[in-house]
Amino acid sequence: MVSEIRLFVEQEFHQKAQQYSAVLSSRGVKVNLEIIEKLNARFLRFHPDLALCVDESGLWLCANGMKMQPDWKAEVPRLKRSSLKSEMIARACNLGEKPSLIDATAGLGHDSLLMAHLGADVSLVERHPILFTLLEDTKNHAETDPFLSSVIARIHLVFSDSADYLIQQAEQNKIVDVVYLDPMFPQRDQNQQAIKKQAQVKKQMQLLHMLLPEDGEMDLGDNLLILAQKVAKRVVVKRPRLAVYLADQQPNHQWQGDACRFDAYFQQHLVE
């Protein structure tokens, strides 16, 4: 996991950058703050290594001439088009019942945002200090948006390792309606062939994969399914359409789409 990172900022936003630096430092990340003359596309091209930068829009992850942040405001058009009937994730997670839900594989938080919009009360769990800080920043910005403010009120960020968090929930005998899992690196299909990524991965995901390298450490999945089944009435796993089952467990029900599917595991003994 990244324990040290450079942060680029123009003089105008130096104070804001110092605030981010202090937060990251409190979470175990050493930040080397560098004041630069101009933060633009040319500068980013000439500084391709993974870094952070700060501007008027807040904190960004940058590398290879690109920068990204989990921009929840950009998701508003999608949220406005969505409905309980049109979204497969809504049926899989039974969002019509306004469930208590743990998203144990946070990513950029877009699925959590959609599920909160459709009625879920979401605990969004992330252990990586940089990604968590990016999510925290975008959540703070989204709270000022008139459309998103009521949605954001149903999202609670949890800075924790997901496995540790689920174990803690089980030890405290806390039961939730749904645990949602979307492992970042599903590795093999049902024929044991490596799953091909899209030819051009979105830049957000390119940078996220650089931050969270596929080295096994961040490839959560099988162990989380087992832990989630101890605390959730329903565990929902988002998978590429041909991916193998997590922990080799056949689900109780599936919702199939063109590119992905949702596997659901029901724990009848936890249902009230």
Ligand SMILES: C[S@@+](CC[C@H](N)C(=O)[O-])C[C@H]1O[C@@H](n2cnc3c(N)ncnc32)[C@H](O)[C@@H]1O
Contents of the next structure:
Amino acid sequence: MVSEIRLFVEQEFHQKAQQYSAVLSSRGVKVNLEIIEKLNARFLRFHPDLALCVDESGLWLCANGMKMQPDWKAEVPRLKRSSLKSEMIARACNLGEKPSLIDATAGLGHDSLLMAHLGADVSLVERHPILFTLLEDTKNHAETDPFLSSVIARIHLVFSDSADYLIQQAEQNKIVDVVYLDPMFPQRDQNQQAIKKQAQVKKQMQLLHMLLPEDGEMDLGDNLLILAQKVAKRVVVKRPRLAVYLADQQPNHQWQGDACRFDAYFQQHLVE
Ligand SMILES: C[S@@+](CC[C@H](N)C(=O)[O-])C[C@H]1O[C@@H](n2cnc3c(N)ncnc32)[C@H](O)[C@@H]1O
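Can you switch from the form predicted on its own and show the form predicted together with the ligand instead?
Everything in the complex follows now, all chains and molecules, and the chain you saw is the first one.
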């Protein structure tokens, strides 16, 4: 995981950058702050390595000549689609019941945004310090959006390894309706490499791929399923369509789509 990173900023936003830098350092990331003259396309092209930058829109990851942020506002048109309630994720997580839900693999938070929009009360857990800080910034910005603000009120960010968080929940006898898991999966990475070659991959996904470990060192999250089953009436795992089961555990029910599927594990003894 990245533990030291450069942060580029123009003088005007220096103070803001220092605040991000302090937050990141409290989360174990050493930030080397550099004041630059102009943060523009030319500068980014000449500094293609992974770094952070700060401007009037907040904190960004930059690499390969691009700036990237998780962008919840860009998800609004999707959230406004009326067919949303029939999406597989809505059925798999029983969102019609407005469940309490832990999303133990936050990533860019897109799935959680949708689930919170459909009524779930979401604890969104991410362990990557830079990704978490970007998410936090995105959430703060989304709070000022008239459409998103009520959705955001149902999302609580947690900076933690989910294994620790789920153990803590179990120790405190806290039961939730759903734990949602979408861990990285190597085959999907290969898919995305192929997509990248077609130059169609969204900037958003590139962000995840730049920050997260490569195949081989990737943590596939098998341990999370067993821990989640201790605290959730229902565990839902998002998988590429043909992927093996998480932790080799056969689910009680599946929802199959073209690109992905949702495996559900029910804990009858936790249902009152
Ligand atoms: C495939 S992404 C999830 C994408 C997400 N569903 C979305 O809609 O953007 C997986 C994320 O889970 C995070 N993650 C994996 N294992 C974790 C763990 N044990 N604790 C916390 N976060 C974890 C990774 O850092 C990564 O950001």
